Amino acid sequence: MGEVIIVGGGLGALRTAESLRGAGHSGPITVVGDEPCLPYNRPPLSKDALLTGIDMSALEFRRRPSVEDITWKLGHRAIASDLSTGTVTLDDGTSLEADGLVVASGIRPRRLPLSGPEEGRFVLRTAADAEQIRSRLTPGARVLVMGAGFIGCELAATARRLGCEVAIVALDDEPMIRPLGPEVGAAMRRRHERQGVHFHLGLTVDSFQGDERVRSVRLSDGSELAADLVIEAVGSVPNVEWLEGNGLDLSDGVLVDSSMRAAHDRMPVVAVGDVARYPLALFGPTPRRIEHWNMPTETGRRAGHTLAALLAGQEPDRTPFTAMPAFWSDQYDHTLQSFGMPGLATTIEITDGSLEEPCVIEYHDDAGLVGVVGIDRTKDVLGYRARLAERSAS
């Protein structure tokens, strides 16, 4: 049946392994993960888990009995690959050989090349990152968050709930402006301001000030803000360097088709989760990386069946990929729930409630409804899944 290597130890890796077994692949599967732990739930790291403390037993995903026989090679990172020989090289010098490859190596936080001390600068991606940040979120600590996306705003809300003083610095005009739009972003900014968060928008951090550790940051307007710790939440970078030299399109993650297969002649390669860039039929032919919480599961299911078919000498399912992106965000006592891709909208409409209260916001493009966001209206947006799925027939 052929041996499969899965590079990446997150949810996408787990779901792909389960899908491989479910599709009848009985050959050896080895999962390489750079963290020392089995796949776990990451979204709580900026919210509940950060607030109450990191409990890996609560975060770890339950694994199906079908994957009890796979090999987990944890605490190791892939540093190179040669698809012409089917080998993957790890950071300890080990070389693994396989007949099929799953790219599930995910993303890492973007770090800006700024001058100044490194001590006191943090990012949030792993449980270890969260542990480091949590130990410093003490009452009265001055926390500066770089970036006003969902991660940055969730971190700000958690830090405020822990009694920290919080400032957000971002080049954007409003927080979460790309997925939500300026009006909804402004409404969320006002919610944060009522909780005591100070925004410095339209600005960037030019440098970090301090001797051995960060004591303050200098902004692009020349002003200076005191900081006991800085959390950088300014975007992500796909982990694809280990795939260079194999002729794959790595311009923004790994380009794959609707079956999650990357173009390569020597061996079957599929990619899943945040590192994969694929066409999503509901929203046009343009391939996109979608960092929504449910997409590692959706892409993993498709990729596992694709790879099982290819290893068995069969043709994979090449029907359009029509998974529905979804995300949620908890900030203070507010919950945002979304379906679709509101960031693609050209117009928005508040269909129920008002932006200062619980509300439902519809997002439209030229083809119609492209996304929905509910603020404290989770149940009311569930029905939009069916309406958004109708785009596939248009």
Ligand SMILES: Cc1cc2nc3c(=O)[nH]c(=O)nc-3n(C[C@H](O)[C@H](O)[C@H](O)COP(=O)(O)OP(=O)(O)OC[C@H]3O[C@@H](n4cnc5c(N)ncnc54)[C@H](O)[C@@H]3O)c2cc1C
The other form holds:
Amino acid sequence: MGEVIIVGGGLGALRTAESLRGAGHSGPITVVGDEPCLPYNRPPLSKDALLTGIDMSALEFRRRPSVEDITWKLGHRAIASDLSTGTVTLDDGTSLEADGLVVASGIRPRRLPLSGPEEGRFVLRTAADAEQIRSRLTPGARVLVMGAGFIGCELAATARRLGCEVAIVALDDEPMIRPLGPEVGAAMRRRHERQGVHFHLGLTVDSFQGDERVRSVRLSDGSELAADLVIEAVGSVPNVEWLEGNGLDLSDGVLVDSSMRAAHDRMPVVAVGDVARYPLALFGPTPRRIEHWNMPTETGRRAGHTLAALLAGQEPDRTPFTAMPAFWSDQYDHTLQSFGMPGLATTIEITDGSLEEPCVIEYHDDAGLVGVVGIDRTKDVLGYRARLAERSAS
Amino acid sequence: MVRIIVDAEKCQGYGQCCFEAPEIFTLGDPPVTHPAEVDEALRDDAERAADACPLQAITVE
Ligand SMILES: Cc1cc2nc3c(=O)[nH]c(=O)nc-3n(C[C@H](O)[C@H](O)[C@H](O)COP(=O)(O)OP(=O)(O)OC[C@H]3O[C@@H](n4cnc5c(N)ncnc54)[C@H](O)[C@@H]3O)c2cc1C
Ligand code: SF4
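Show the other one: the form predicted together with this ligand, since we just had the form predicted alone.
Below: every chain and molecule of the assembly, starting with the one above.
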């Protein structure tokens, strides 16, 4: 039968457990998660839930009956592991042993090593983070968002809706420039500006000012911006420290093959979700780490089957992994939806509408269509998904 | 038979369900249409669709 430990208590953990059961693994499964709660949905934490209130019972994922018998060790953190003996050590000093390991520990927000007071600085990843931020988003509060990625922009939109004064500071020339490109990023910036968000682009925060708590920030051009709270949304760090010393490639998350298996000869190890780096067949051989909500489900499905096969002494499915990255983002009344990898494009084409209105944008690379983004055109974007899937697996 | 319920308050027509289980879900107006019940053989497809819904709007019984 074999015992399985899953480290990380998020969406990827849940989907992998369900997939293990679906693939016929009937042995014990233990999930170690450092948050105190069962897996829940994170995207609303920067959107609806931040706006209207964080109700865990509404955020918790539905779980399939097949995983009712698994053990949830919640509020526990894995701090080390020895794959040669199949041991995972927890923060309370105890250790667990297993025959198979699932890495589902996700990422954490990157924090910049800047001088100045700590109090008044926030990040957003967990429901607890969102609670802390929400209680401070009062009308008139001056909110400074560092970083102009999706989470930074969603936070800015929600803070404006709650009546806060909002400024975004980012080194990039336009918001969401890496996934969307400069033209579409600029079009989204104008939507934010119309809602009263102030952008300070091409700049970084050099230091925080204030005695006990942050009162203002100093920017790289020497200017100073007053702030009641600062939210750092400047990228992520994969949670892999607990895997060090086992010879795995941890250079950017956990490197795995198309079956989601990490290279280790003693113990079957698979990785899923935000922490995993895997080849995505539709977009070439380069392994990629993708922080999109649909990927924990896609990778979890594959990883569960792989691990069940390995534990049963069978060969895993090594056929190309052809999952399609999908992303959506809600900002004010606008919904952005994307399929594929628009960030890989060399040219874009607005095929329907104009950038100031609802529109569909095609993204192309040498091999043709590589991604699509719709602004308030969800239904029209859907049709592209099938076209993208036709990209020959290379 | 497998009962399928889509919470119309939650659903925003993202259409992920229609990709996972095109034989059950169709994009339309209301955003998705589907039979109230489907054959047991389609249970797995229905579950996949429920997994894929970003708003967790689908219940499978
Ligand atoms: C605010 C926010 C908004 C988002 N919005 C969108 C969106 O609109 N669209 C979209 O496509 N995606 C969005 N995402 C991304 C999406 O939520 C993630 O891709 C998804 O949650 C990843 O799931 P995961 O299971 O891989 O990781 P996680 O959900 O991060 O789960 C990992 C879990 O493991 C725990 N953990 C870490 N290390 C250890 C350890 N050593 N021991 C024990 N437990 C550990 C973590 O605390 C966490 O609970 C958003 C994310 C956030 C934070
Ligand atoms: S995936 Fe969910 S939100 Fe999207 S159309 Fe289907 S039920 Fe509605």
